[in-house]
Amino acid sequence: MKKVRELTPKKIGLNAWSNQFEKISVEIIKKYKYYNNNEWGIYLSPPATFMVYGARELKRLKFDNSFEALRMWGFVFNETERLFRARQINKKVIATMGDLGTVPVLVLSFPDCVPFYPECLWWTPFFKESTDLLDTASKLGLPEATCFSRAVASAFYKKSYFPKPDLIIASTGASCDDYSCVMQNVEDMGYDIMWIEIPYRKSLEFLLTRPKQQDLEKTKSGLVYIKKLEEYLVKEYHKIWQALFKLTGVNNPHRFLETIKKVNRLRSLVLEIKRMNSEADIAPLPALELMTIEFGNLYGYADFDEWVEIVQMIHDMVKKRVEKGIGVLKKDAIPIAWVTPSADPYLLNLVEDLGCRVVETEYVINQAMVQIEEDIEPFRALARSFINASLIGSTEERVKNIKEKIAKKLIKGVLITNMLGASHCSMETRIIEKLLDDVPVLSIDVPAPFGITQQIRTRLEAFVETIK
């Protein structure tokens, strides 16, 4: 089989990718497939293919020019087809909502169960450059003053973005308030939802009564918490396990342990990619691909095994680039941190074009980065890993890593992307700005599709000039 030719790293558009794709042999195209199916599982395509299918924003985006990135994009954009195929071959499709990264570990422990996160559809209006899902949400009672995640309610209503799930597991409590409203709207449409509650992780200083030492526990990262928090999560996870047992008729604790090892492998790879990208002299991977990789940690884009192999390939490619001292941005690109994921992927491209480099992120998904302990009871290990979540704690804990890098002068500025109406954005942004007052901080509201105005560009340009 012919090897894929190595190219000088750079960011390229759709036309360039189409030209490069013509040089990839049929043998290689057939090599990569989801669900390991030779007949219909092939997913390697030039990104322009997905633009033809409706992802119009792709014509504006720039991508890493590596074969490894091509493989990743083909797989990610193929997810809708993959979910419908899963149903056709009698796999159980499980919607997991709101917890961002932990419930899928339970789902993956059952054979032929495919977890997915409907909330990831919030990018769809931007990729499609269409307000249809957002407009439909307004008609369903979720107006503009709601986070872009309201697109999910429309997707359930339209029944064309994923098959009807065999089970819907939704988290409430210390989760996004706006998305909790979206999930309740989905339930009102007639969907049966299994609710689990995520407790808030209170800082000890804010507890009304001082807990006894024997009532406290500490995660491996040093975070002290009340044991009852862990016990509560274990009960919730057992409830999910029983629901999956009832659905599949399978109860195999050994598979749970094997899944944890597999999940830990992926998380290690992603953490190492982030570390290499942060420490290298020249950024080896663009921010757009990095964000996509980080979010893949949540559930593996509906084929976990294939996703792990894709990330392993990207990890090896990034390592080679770092060793050779080559990358995709200029050496003097300014290191910044990015807080809260951008619903519009184009913003990641834009900020890099203006001369920045993303070296740290806080996308409220760090619970999907934590290694799950393999030498304790697995339900307890899973609960303990989630207790590290930036989703359920204080704002001070959320920005701790960024503050540490600022203190080491590794970050020169922080960019926060808000979503109009998203409760965590309106509540936390000003607090984050105050906590990070050692460096310039810019917060911008991500506008709906077609909304990136000259005013937003000017604010970003001024921010970059300030931190130069």
Given for the second form:
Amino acid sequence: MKKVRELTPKKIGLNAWSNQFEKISVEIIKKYKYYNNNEWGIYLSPPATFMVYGARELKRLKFDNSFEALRMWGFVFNETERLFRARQINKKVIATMGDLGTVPVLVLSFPDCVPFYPECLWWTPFFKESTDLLDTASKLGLPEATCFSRAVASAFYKKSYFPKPDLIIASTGASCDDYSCVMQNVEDMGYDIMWIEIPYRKSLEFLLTRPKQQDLEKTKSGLVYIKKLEEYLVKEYHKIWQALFKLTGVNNPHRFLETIKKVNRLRSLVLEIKRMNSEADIAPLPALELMTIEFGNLYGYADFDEWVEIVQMIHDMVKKRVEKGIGVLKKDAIPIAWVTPSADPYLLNLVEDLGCRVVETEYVINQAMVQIEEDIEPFRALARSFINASLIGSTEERVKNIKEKIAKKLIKGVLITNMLGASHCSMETRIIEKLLDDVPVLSIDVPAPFGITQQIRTRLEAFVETIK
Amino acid sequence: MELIGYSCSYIPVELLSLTGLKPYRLLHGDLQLSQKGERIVRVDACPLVKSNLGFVFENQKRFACIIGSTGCDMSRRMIEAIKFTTSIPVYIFNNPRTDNFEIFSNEIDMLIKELEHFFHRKFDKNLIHQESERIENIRQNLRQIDARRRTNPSLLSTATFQKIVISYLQGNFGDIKSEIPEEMSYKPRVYLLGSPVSYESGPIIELIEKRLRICGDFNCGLSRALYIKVVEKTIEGLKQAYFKQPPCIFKRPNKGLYEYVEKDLKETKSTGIIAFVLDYCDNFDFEIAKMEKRFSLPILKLKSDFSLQNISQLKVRIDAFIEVLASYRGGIV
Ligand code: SF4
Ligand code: SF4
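Taking the form predicted on its own as the starting point, write out the structure of the form predicted in complex with its partner chain.
The complete assembly is shown below, putting the previous chain first.
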């Protein structure tokens, strides 16, 4: 085990990981478990295991060679098993959909409730290098030119990716249409859905006159919003609270505060990892792991407590790497920003292989990165944190951080990954390109699984050349 | 500047016309305009949105402001694109997707305040009453015209009806006349639903009606706005009427739409459905399979990008559909 930890950081493939894994002692393997269960909760295994189970893309991917990253991958890939186990041991499995990161805070405030995001299944076709879920979606009548999140409808239909949820909370409104349509289709399959309204965050440019100061409020990151928005959300969150109370018979506001603290701890760890990663001379962590960590903020991959520990471990490891001035990419890797998550994780590897380094992201989940205020009424605090969401406001607000970093010359290029036909991609991409025109911007349509063609590589290469 | 633009049936026309401008519904669908719209959005954006953008770019000087809504994601972002490329003042109305009257009601209050400030006018009770009555009378007149195409046999073609409705949608209220020559038809009766048909969709409607008669619709470009009945001529009455209009497909859950259409199919004695779906209009595209199941009537799905290039292919499909209609008996094709 020690040997694994002392290795020089680099990205390695499956075989190398399997060899390294042999050096890990049984005691260590037994040490890490989900739901704190000694019998069946062990999750450490080399990534090759998951490839054998069907995640075929893993054979093409390269991973960070640290034990910490291994722990993370074992945990992340174990999620389906974990959700079925949760059901077996009478935990309540709650599907939260569409809001990305806020409703789970409420769910986690109830004992034995496990939130999960079905939309995260949109990576599954890529990891499995299989179009099965997407083909099933087509058979169900969902059009092909839409976001890959349509795979979620197929997963509900097939009933084998997660147990039947005890409650489904779906957020709609000023979110994305593709996913709202997916959720409607899920309801039409016979699932009961509790619908939650996500109101639109009006920025001042989309008003005819300036409202009175007392009607306005500002998030900590400086976004101005109309106070009523917060009130609407608070009411919706109370509705969710009541539903969870009905489901569990428990009503413990103290636990809500505890959960907020726990969530904040995770969020600050992730923020710190992101900060270290972008400021260090040499990138301490690959983009693939970083994206997985960012998404973990949403719900902790169905075991929040264990996930926080995993991220803490990665945080400490990154810190050490930074202190020692070591990392996974070359020192001269070109800093870029990434807009919209890459449906195909392989692209993250590829871009790094071509000489780039991802130092800023806008994966439409930034609301899950925000600290929830601890000194105000918790429902209000939760609403205030969600108000930062990328998808509910303007495109200009969405890329504000990136713009600032470009101005400071911290970013040399921007890569946008699009889904053909996804509502917000089609409307936002051109505007983003124009807003960020101080640096080269490349937008690529992510093709279906196993579809990265030579043409896409060539475009990426050309993009890297331009920034160099 | 003569126009106040708007983009959704949930935005009260009465409030817009109180500004003294013509409420102009953005409902363009033309290939050339669409290509102009692609200056700022991708090719895979909805053709209606792209055409509207094209129209607004070309007619910037005519718009005093544009009121958008959060109905669908692309139409909400269309207003952003307008803001980004023109100097037209814009406003986005937050149209709730769930059954949330409180948000809707607050939004109307806010819209009123905004319009009053921006246009330096006071929308007092009397004005609201007068304008609501005036426009409700216009809609009542249009409903009577609509009733003629819905009768059996149908006495008015949808092609003609659309021309009349366009006057309403473009704020030319004075152009709406009630004397319209009869166009009785015994052609197979079909119902039209789907993405909004645009001002420029006349040729497609005419083509359909060469062999069929569209005698009812649930469509934002046709009779949709007429289903709004303002009973009480006050702000409260406007809120109720607009909020309770037959719900649009974007509402979650959207069972209200299905209930409405199911009833209307019976009332209009429709024997088939034409589903008009614009490219990349997710909301309708995602629902076609459900519609087929739910309405148990033959459905002809027309997918369009507004180009009329495939018109001959369309003819063939309509002919084939007529055969299906003819052989359709008691729920079995
Ligand atoms: S990627 Fe975009 S279109 Fe797809 S689910 Fe996410 S927000 Fe919606
Ligand atoms: S379809 Fe619905 S959201 Fe769209 S314009 Fe019509 S009423 Fe508004």
